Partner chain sequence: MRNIWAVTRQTFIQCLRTRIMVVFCVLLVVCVLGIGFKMTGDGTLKGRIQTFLSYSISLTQLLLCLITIFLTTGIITADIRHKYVFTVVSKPLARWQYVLGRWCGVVGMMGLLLVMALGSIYLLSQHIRKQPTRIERKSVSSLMQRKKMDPDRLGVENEIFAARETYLPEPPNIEKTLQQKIKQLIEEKGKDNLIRDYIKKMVPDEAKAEKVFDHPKMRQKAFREIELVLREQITEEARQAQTGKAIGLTFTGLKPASADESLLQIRYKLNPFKSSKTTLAGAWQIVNPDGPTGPPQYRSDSAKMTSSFMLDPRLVSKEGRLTVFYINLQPGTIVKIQPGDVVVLQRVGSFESNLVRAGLLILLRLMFLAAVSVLFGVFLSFPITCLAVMMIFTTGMASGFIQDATRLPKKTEPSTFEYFSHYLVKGIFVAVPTLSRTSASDSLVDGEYIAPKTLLREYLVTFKQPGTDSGRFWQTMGLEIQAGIGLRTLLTLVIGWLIFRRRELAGIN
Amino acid sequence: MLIVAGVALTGAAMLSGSIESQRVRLKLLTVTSDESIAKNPRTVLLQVAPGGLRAPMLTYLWLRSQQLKEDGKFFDAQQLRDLICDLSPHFPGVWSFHAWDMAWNISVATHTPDERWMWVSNGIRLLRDRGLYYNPDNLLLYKELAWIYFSKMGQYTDDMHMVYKRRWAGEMNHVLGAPPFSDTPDAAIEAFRLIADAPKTLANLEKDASSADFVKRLAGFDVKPDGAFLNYYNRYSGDSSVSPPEWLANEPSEKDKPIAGLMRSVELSDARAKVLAFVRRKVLVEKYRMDPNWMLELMERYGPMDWRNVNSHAIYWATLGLHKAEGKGLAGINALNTDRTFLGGLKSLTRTGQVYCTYNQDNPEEPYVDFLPDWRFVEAVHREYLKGGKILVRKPSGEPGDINSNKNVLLNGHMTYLSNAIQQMYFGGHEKRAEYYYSEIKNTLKAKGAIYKLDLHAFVREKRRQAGVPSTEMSNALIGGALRRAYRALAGGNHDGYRRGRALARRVHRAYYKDVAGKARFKPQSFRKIERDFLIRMLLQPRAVGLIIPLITKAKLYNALSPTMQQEIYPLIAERLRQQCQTERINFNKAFPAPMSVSSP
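Model, the form predicted alone [one chain]:
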């Protein structure tokens, strides 16, 4: 036995060097004691205490956690998985697998919206708050995190996808509010720049005298410049980008009245704005582990991302991962898939980039959310496709190749994307932009085929005929764009344009409804309800449909509606429009007369 032991020890000594080099290469080494304690003393203990039993312990924990999951004991399994992660903090596959299992597998084994959202958000937090904390340069974890935002939350495969979209929009609306509404990207970018450029520490904030005075006033009410300030600001400031509508807002209690006064004071508005920017930056960094400067850079590079949209976060984590991994030999399939997620998210912003949140009194954490196409991202997607195509066709000598060659595997996707964007812009009333990108397909991409010899109008008609049933996002974009075009025409007295636009919206809805009638997660509402809700938003909150409409134009539109439609929407719009008429000193009963079967309030 002594001889066997001696041989074993000798063999172990001979192998220790190669094993140690592999541990270094795979980043399986324990970090130094000081770094580990600073991160998590529990992790240090769990890596050191088991000694040689660490490997069999991990094996047992894996098997046991899987069994508990199969038995439906998800919380018990989660406790063991947390232990597995602490035992292997520098093994990315552990974090990736457990986050995927929570977001994709355990979530669909539950049935209520709260349970679904809890497990999806648990997967996000595991990767974002812990996995990337220990592995800040690992592309696999960034890829998985971006994929949860893009596919699980942003697409339509999960029957509760709208729950995820609404919950996330509610969180981000609470932190950042709605960006300024503008056809150009500048307003939204400049608004976010205030957050990115805000002081990083409280000490730096208080170097400004007015900000220091405002922080001192807050301290007098035991309110710190953090999430607590944000709660009071959103509740009492009257800022329409974050607060509930005035008719739903609650009056502050006697205790809160002085704080509400601070949030509404006109004299303190400049100081309050500086503190607000500081707090928003602080929450983004500390709670959501996001870098506001990287967020701003993405907005300047690609367009005015609305961070209430899950696709914006897919782009953020995908691009940040590619940036962190650059030059570290971490390319390959993970880089390719991460790049695909980024491009997919950017394309989705074209179809869903404009977000409008409507306060939900029954569940403030889950607002009603509308998504509208945002043409401002088309150029960014077009540039990315051109950039990728040029890389693919580049000659070994480094000289540029022909972007239209067979080496450009992105070409067909590029043309399909632009064709869809052209149709959306055309039906949304942006014919000049549609004409420009149609010329890009013909002249830059050199598309071949008889269809590309047609003029824009004939091209769009033929594409719609060929397409048959549109996708979910395409359907929503086309219906919304057609209704917007129809009712803008009606408000201007163009009845032929109204009939054409409405007929198109009905055709798209009919084709899509027929195709997905048996699929609950895709099935749309009735066309009548879609049209009615669209009109209500157009009259009460025109930003929700991408428009700015004067009150007199709203009156013209309302009076041009059929009596039946007036009867449906009047009880829902009368009080709000009455308030607007009082503000602008317009006779409400003349501008918006009650339908015959509806008594005037």
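Just so we're clear, the structure is a prediction, and the values are computed from it rather than from any experiment. Each form is matched to the other, and the largest set of C-alpha atoms that superpose within 1.5 Å is called the rigid core. Numbering follows the first chain given and starts at 1. First, how it differs from the form predicted together with its partner chain.
With the core superposed, residue 280 shows a C-alpha displacement below 2 Å between the two forms.
Annotation for residue 506: C-alpha shift of 2 angstroms or more between the two forms, rigid core superposed. Relative to the superposed core, residue 140 undergoes a C-alpha shift smaller than 2 Å between the two forms.
May I ask for the structure of the form predicted together with its partner chain now, the form predicted alone having been displayed?
All you get below is the one chain by itself.
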């Protein structure tokens, strides 16, 4: 027996070397033992300590987790799932299943927004923070993660999809703030470049004397350059991209006054900007496990993604998965190798790419969010459709084929997409762009049918007539377009035009509201709120609604508004407009007089 044991031991010892090298070659060993023990001792212990009982333990835990789920008991769901994953960390299917189970199944079995969001974010965190740590090259996990962002959070199937969108926008707004808006993507990309190019370590940051001095000043208040810095910055800096107007009027408490001064100091603005970029990078990398350089690459290639939009994250994880798992660069990634996530995400960005967050006093974690179409992504989608189509029709010899042939299964989707985008651009005040893509449908895609022989205006009218009640995004575009016409007319003193435009917007809203009655997840906000938010955007960010409005015209528009509307919007626009007036040396109080209280005599 001793001889047999000896032979067996020797055999095992001889095999262990080749098994180890196979593990490395097949990428089964993704985390070194030392690193794993240091970072996750519990996981290492759980893999070793149960010995032969690991499999029965897993079976028991799996049965218990499913039984508790069926019984509607979720108190232990996350810990059980963590334990199951810790027992089999290199098995991607386990991570993928449990993340999906939490984000899709358990979440819909709960009934409050807090609970729903908790389970969806638990699913995300399980994959992003833990699953991908052990399986960084596994495409399945990236795909599942991207799908949660795209389908669960980005689409409309879940009753509480707006809760997810709002919570996510709130989180990202806290980290990155609103990107600057311009007709071209450059401003947003350049703003993000500061974050991507920021020093990766504190030591590197402190090589810059002004940054080191700022970090030292922060240390004086016991604040480190991390998430804590962001809290103070967002609260006291007065940076309009992160601070809601409500906060600007608030005076800091006595205790916070010195640090508020540091956040507002004009002399230290350069150093503060460098530290801010460093902190934002750090939070993105450490908390959200994202690579700012890949984010920047995506923005340069596809457009000025607003990271407060869940679709941007769907695209990020879908493409990063292909990059990590198959070594593909962005140039090699196309709509055909990412299921629907990548192209779907890009298309969603054209419909909902502009994000506007409004502070929610009752629940600051869940700001009010408006999504408007963003025509800057139309070109990227058009390009990707063409790219995919060309691959589909390519001949076996490698020669290019006819993109309009039957082989191009993307063609119909491409034309439908462009038709909708044209309508949105048309109503959004971008007629030239709409004209360009209409010519693309006719010339490049060679669309057939009488409707394509019409001119742009007639084409849009006919399409609207055929479609009947507009979809969610289309109704947003129509309402936005009508309000744009109405308030442009009002600013120019054309009251008839204002009344006509506003009446049209109301009609579209009413028709859409009636159409989605009973479907809570599609229910739009009240017309009054939509109108109010539109006005605020028009006065503060006119480019976002396709306009360039001088300050004097803004004042004319403001003074032409009804007293009740003035009273509603004044607290939200006053501080920003006051700053603009100071820059242009205009008397703010005369240009934008405070409204009389409606209720006061």
